[in-house]
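Only one chain is included here, represented as structure tokens and corresponding to the form predicted alone.
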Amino acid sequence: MTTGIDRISFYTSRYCLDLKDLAAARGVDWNKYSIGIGQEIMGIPPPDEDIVTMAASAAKPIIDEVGVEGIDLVLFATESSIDQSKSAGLFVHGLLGLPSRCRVVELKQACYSGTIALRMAAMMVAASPTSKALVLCSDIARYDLGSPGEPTQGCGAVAMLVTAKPSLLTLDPEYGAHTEDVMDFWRPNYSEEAFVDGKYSTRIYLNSAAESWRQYAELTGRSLSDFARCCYHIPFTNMAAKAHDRLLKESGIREDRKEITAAQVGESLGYNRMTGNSYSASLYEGLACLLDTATESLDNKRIGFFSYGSGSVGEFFSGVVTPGYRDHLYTDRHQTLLESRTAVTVQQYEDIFNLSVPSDGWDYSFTEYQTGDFRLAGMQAHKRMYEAVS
């Protein structure tokens, strides 16, 4: 039974900060951001935008096109959870008017959770081929002001419709995985900002990629030359390039690695460079970017994927692009969104950063900013109140 991604839709906030401005404000050489980590702009979510509104806005184009019939599973992947009990996906279920015969679960394992959501959705659809599953990956990457991780902040959501006989990508069954209990990145319940050991996390990411790839290669007999393109988890774009270079080196390739990496990975990095890290969504933001911007047709081509979640779990897997996939993309919508965002100043960014959802139990109404199709209207009796944007 073939299963995979039938539709993919990406969303990010309507506000952004040019990292040139941040570099100037922090007294940092701009090249440290643009060349060192490969980032140019980061998405800034306003106070009335959160993982629910972003996920719902990402999914809405899919629902508007194909409807809700047959969707009997929603898996919401995030590490920016808004409730210790209720799944963020249930808010989306209500906003989108999904069927009552629909199971909804939230999944967490750092940035890897989007991949296990996709794999689980594919298995559920394979068991019941007339059903459909909606996978939602939505996150806000947040670090302390002035910290080393600050320029990698960002936000975004990706919605994927998983079906039998998918229109975009059929998943291969084989995979390689590597799990290791480490503390390279974490966010305790009492902290709104994440903690990260940057150099250690980079080393763990690269080791996880190498171990996962070795397993996959042994299982399949495939080499990196069997992939037309590769997509990676993208905490920042140069991390994806480093990971592919590592796999090329592991495969015994000693020359032209920079050129090979640019050819196999480069087309997946453009959106992330303009939004910053979106955690669980970042790998699939890369896939959306690749499908939207590849200069040659990827019909029947195999794509390699490496997903990483700190703490840590890594997985290498693959899929084959469906012929005619370009007829089922939201390219214009994605690119219009990125081009039409409102730029904020560093002071405005810091003011937004220092605003937080109240936790004192009082009722609040949030000022209306520019958002997607949905917004967080306020809090009433400890309950988050969402509404559609007219």
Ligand code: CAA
Given for the second form:
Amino acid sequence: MTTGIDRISFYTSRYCLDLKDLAAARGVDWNKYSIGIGQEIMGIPPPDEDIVTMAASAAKPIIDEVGVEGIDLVLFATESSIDQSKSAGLFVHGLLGLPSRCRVVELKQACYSGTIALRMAAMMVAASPTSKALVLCSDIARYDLGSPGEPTQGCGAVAMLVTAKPSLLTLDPEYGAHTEDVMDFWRPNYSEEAFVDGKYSTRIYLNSAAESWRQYAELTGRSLSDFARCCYHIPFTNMAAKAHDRLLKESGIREDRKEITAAQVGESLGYNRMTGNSYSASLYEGLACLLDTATESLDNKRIGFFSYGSGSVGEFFSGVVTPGYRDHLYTDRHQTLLESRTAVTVQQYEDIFNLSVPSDGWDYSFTEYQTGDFRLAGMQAHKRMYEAVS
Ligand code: CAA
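Requested next: the structure of the form predicted together with ligand CAA (the form predicted alone having been shown above).
Zooming out: every chain and molecule, the one shown earlier first.
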């Protein structure tokens, strides 16, 4: 039974901050952000945008195109959860008018949860091939103002439709996984910002990639040259490049690693450079970018994936691109979205950063900013009130 990704749609906020402005405000050499970290712009979610509105806006083009029929599972992956009890996916279920015969849950393991959501969805569709599953990955990356993590913030959501006859990518069954109980990055329930041991987190990420790859390679007998392209979890684009370099080194490749990395990974990084980290969505934002922008056709080509979630769980897996995939992409929509954002100043970014959703139980209507198809309209008696944007 083949199962995999039938549609992939990406959404990010309508506001952004040019990291040149942040570098100037923080007294940092711009080259550190653009060359050292590999980021140019970060997505800024306005006060009436959250993980629900971003995920619903990501999924809307898929629903508009294929309809809701047969979708009987929604898996919502996030580490920016808005409720300890109710799944964010239920709000999306309501906003999109999904069928009542539909199971909805939220999954968490840092940035890895989107991958287990995708693989669980594929297994459930394999067991019931007429079913379709909607996987939603949506996150807002937040670190303290002025911290080393600040230029790697961002936001975004990816929606993927998983079916038994996928138009984009068939998942291979094999995987390599590496799990380790570590404190490289975490966010206690009382904190709106993540805590991170930055340098340590990059070492753990690389080690997790190497261990997962070693296991996958042993199981499958494949080598890195069997992949036309590789996509990585992208906390910042140079992390993905470093990870591929590490796998090449582990595979005994001594020469031209920089060029090989540019060829195998480069085309997946463009969107992330313009949005920043979207945690659970970032690997799949990379896949959307690759499918949208690869200059040569990837028909029948195998793609390698490394998913990493701090704390930590890593998984290396793969899939084969469906011939004709280019007819089923939302490339124009993605590119228009990225090109038409409104730039904010550093002061506006800090003002937005310092706002939080009121928690006193009073009724509030939120000012309307530019959003996607849905917005967080306000709060009533501790309930988030969402609405479609006309
Ligand atoms: N010109 C060019 N390059 C420069 C430069 C300049 N003027 N100044 C510095 N650089 C280079 C440095 O040499 C360095 O390159 P290398 O990594 O190749 O050595 C790079 O820019 C970064 O510089 P620093 O190491 O000094 O940067 P930092 O310590 O201030 O911050 C960071 C880097 C620790 C990654 C920080 O951004 C951070 O904490 N980020 C959040 C955590 C994170 O993203 N971790 C990734 C793994 S965990 C994960 O993946 C899960 C997740 O989503 C969070």
